[in-house]
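Next up: a single chain in structure tokens, the form predicted on its own.
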Amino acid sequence: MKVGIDKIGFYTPNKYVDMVDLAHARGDDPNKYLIGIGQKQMAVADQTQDAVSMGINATLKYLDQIDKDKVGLLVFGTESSVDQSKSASLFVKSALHLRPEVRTFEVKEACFGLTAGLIIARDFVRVHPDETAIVIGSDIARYGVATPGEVTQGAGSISVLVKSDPAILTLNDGHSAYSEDINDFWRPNDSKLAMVDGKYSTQVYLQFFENVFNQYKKDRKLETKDFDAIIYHLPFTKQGLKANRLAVEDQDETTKKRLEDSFEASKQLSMEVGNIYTASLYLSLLSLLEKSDLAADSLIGLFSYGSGAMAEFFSGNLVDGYKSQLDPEGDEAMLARRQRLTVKEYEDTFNKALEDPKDGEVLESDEVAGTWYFAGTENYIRQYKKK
């Protein structure tokens, strides 16, 4: 039985703030931004905005495809969790209205988030092939103003539905993982900003896709040139760059070409958003979808890297007719309806972001009709509203 994606949505916040003028705030040359780090934009998300808020809305653009009452699974992977206890997905199933009998809890290992609950849901999809999993990456990557890892902020979330005999993306048996405890990025429980060693980081997220990568081909008896694309998790489509030209390295020149065209496609709307951690290498999966032209059955490979640090690389197919599940305009329409900010609105939405509004406060949105936001807390428990 085949078991994989079958439905893709895209949500991010309605502002964002340009790197060029980022750059020149900063008394950076753009190019640094541009070039240098591989961004163009970045999402900002204000304090009506947080992980629930937007897997809510990710979810929305196909719920009204699917059959509720067949869905058996919801689990949302986040590092941008909103309680200690209380799972974000229960306040996405409540918001959905999915019946009462869905299995559901939230996961966490840094980025790695989603992709674990894409193989929970693959397995539980298989042991009951008549229902039907949602899986939520949601998060704001955030480091603080004016701090070294600033440009590789971003917010956003992407839901999936996984069921058998998927209009997407078929997933491949077989994966080759590889974890191991180190202090490449993190981020305590009294602070909503992340730590990261950014070097470091950046050597260990090359040496983890390295080791994958090349394990994965191993078991799968398999070879670079054998893949149509390869897509990797993007904390900044530089180091995307960085591990695709490894992938490419030694390999011949109409393989070298494929899985650069194919990168390019895959990083188009990273550039635009920013970090989104555990919902990145499912933005370049949609990326790569509605910005190349991929044929029926074509082999994706996939890599996901959560800091921490975990990695696994996995494969797909893509379904044909696949293009039809897509709504690349819709996704276009989202990103051109926001704001752009000056550096000081920015800094001022990130900054008040950054607060918990009294309890009792209530917090109005200035999204567009439909849109569910964070409307403030009412006996601090957290309360969403549709605008």
Ligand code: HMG
Contents of the next structure:
Amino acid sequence: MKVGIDKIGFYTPNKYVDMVDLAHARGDDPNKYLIGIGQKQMAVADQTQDAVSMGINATLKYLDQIDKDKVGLLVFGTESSVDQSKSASLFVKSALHLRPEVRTFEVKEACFGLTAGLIIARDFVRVHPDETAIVIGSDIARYGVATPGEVTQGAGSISVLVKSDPAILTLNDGHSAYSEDINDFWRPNDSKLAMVDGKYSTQVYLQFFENVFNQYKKDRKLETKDFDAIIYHLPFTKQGLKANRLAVEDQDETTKKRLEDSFEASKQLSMEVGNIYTASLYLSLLSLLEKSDLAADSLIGLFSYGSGAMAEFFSGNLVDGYKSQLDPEGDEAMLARRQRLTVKEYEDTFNKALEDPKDGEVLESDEVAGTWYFAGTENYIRQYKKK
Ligand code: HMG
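Next, report the structure of the form predicted together with the named molecule; the form predicted on its own has already been given.
Once more the chain from above appears, this time first in line as the rest of the complex follows.
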């Protein structure tokens, strides 16, 4: 039985900062950000958008196209959790009016969270072929104003529906995984900002990529030239470019060009959004599907990396007619609706969002009608509302 991704929804908040503006404010050459890091814009979440609200908004992109009564599993992958006990997925389940029989929980392993959920969902659907699963990745990457990691921040969510006979991507059996207990990036419980050993993290990402990519090819008796595209977790697009360079070195010119072109397509949305941790690899997938013209059955390799660290390489094949499931104009309009903040406005918005509102204070959102947002706490219970 074929199981895989049937729907994909993307949400990013309504504010961004331009990388050229940021470079000028920090006294850096804009090309360091545009070329050296490979980012053009960075999404900014204000106090009213958190992992939960963004996850609801991403799922709403396709909710009216699915049979809600068939959803048997809802998994929420995040490292921007809003509660130490209660799963973010329960707020989502309530907002979306999913049935009480749904099994639902949150998973965490840095940026690997959505991938972990996807694999659980694939196996769930294998056992329950008449049911479907919603898997959400939703995160806000925060390193802090004027830190080296600042240019690699971002905010957004991807939600996928996993089902049998999917309409977008069938997931192949088999994977290669690699994990090690290391300290490249982490976020202690008392900190809203991530801590990172930046240069080290960029090196281990590449080492882990080589490990799992080579192992996957060996196990599955595949060669690099068998892939029509390889996509990556993109903490910033230059990092993926470096991994892709490793993938294509020593390849023939046709393979090189094909994998370079597909990488180019896969990085476009991330360049305008930034790092969205758990959802980043799946934003690469969405970008690849929207901005290239791959044929049905194309073999896509996926590299998932979560600091700490855990990496996995797996693959899928595109389903005939997959383009009809996408909404590139809608995604473009969502990016176009965003307000360009000055650097001062970004800093104020960013710092305000680090504060918890006083209990009882009601937050208002400046989002478009129909968008869900965090409206503050009542008796320390988080309130989510629809604009
Ligand atoms: P930095 O020290 O500001 O930057 O930190 P740099 O000096 O290394 O420069 C960056 C690049 O710009 C270099 O290119 C420069 O040469 C180039 P490279 O050598 O790498 O090819 N450059 C220029 N290019 C053109 N014109 C110029 C110019 N000037 C310089 N004028 C760093 C960069 C990424 C370390 C920092 O931003 C950081 O710490 N970011 C956060 C950590 C991170 O994203 N790590 C990625 C791997 S770990 C991961 O992916 C997991 C993660 O998503 C978390 C999770 O799993 O949950 C982070």
